[in-house]
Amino acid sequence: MNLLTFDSGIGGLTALVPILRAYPGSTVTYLGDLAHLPYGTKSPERIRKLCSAAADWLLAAERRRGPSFDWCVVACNTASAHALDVFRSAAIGSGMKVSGVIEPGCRKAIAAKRPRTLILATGATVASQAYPRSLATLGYGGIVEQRACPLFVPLVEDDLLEGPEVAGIARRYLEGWIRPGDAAVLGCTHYPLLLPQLRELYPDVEWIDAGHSLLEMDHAPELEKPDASKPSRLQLFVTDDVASAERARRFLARMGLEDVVLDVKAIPPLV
């Protein structure tokens, strides 16, 4: 299975783990935008241009190595909130199915059956309300509330996970509004890597990886298992940054794949 794979950071690797495990031997080609990370703070004008020039990169990758990619997946929370229709409309013509996680996400957070659903993402997230309309539209019942959680990303891509400083933040957005038994939608693929802290923090929370659900979607495509005697391959390519090589290993030995062959290169900014 050969997969593009676009995030503002490397966070987005949270939401290859299931991918690459139920399809080993796969290929990915990641582009992450370091550049100009973080997305969360930027206008919809601004995310959408960015998000332009990195699906015409992305789609240029599936030209030069042939029509070979099967799936596309923006690993953005906040970029599927405002431009995830700029990768489709890209993608026309490629036989690309592409997806967003937003949707897996929200339909997780409906399957936990909790009556009320928290949803901590980027404050250009929560601005585009993507979360709580999707949640409507799915037929969620419950009450949604939103809370942006800026420095979250900063503290992943500084690979800075646990300790008093994480737990020093994390009480900072959530103590006072998170309430045990509240389901709890990680709306950013940065935040799955700090997990393990805000389960130790707040164990009593449902808490939903939305990059997680990718492959429960029905719009997931129907993928061949790839030869799986082979490692899987990651191209990480990251805009203007050439210190990701060792972070991106650190992050996939975390979640168990330390066995993907990495290649990393950095290449100029696309806007």
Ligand code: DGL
Contents of the next structure:
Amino acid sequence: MNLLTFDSGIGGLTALVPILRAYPGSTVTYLGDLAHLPYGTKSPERIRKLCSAAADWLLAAERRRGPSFDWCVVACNTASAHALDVFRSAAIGSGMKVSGVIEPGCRKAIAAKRPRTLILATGATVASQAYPRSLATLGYGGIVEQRACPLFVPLVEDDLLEGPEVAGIARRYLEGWIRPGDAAVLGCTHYPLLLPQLRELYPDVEWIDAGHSLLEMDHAPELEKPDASKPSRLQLFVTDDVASAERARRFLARMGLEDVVLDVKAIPPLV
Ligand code: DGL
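Now the other one: the form predicted together with the named molecule, given that the block above is the form predicted alone.
In what comes next, the whole complex appears, and the chain from above leads the way.
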């Protein structure tokens, strides 16, 4: 399978884990817009403008290669919340399916059958109301509450995934709000890497990794299985960044994907 993937950084690799496990031998062309990270603190207009440039770049990559990409995954929650239509419009005529992470995360949350669903996401994703809207459209009748957890992103970027500092920040966001029996959606690419610490603090919560649910979307099983005897290949394009190769390798190792063949290229900012 050939995938196009977009994220504001390299955290979007979390959404690729189940896909690369289910489809070993895949090739992924991934654009990480590190020059403009974080998206989660930006205005809707700015996010859409950045996504428009990213979508054009990715689709140009698609045209360069020929009509051989199967799936475009918008792994970034903030981009999925504000600009999924931008990616879909850019892909018209390519025959490629375009998926964001909001709807899969909501489906998984509904399947948990909990009376209360909490959304942990960036400020921009929370402000967009994309999660509550999608949950309502899909028929969820429980209570939905949201909270931005912006400090989780730099913690993960700095590889600080557990310990007293992480626990303290998590408690600051969640204590007094989260309750046993809740479903809690990790509505940001980076948050799933904090899952061991969050589970230790709040074990009686059903934690939902939005990106992990992508393969449960109804169109995913139609995809052809690639040659599993070959390793998956990840071509990572990052805007304006030099230290990403090392960080991406660390991310992949953390997620048990160290056998993925990684090629990192820095490109100038698109906007
Ligand atoms: N990738 C973003 C998301 O999933 C998190 C980082 C950012 O703020 O850009 O919402």
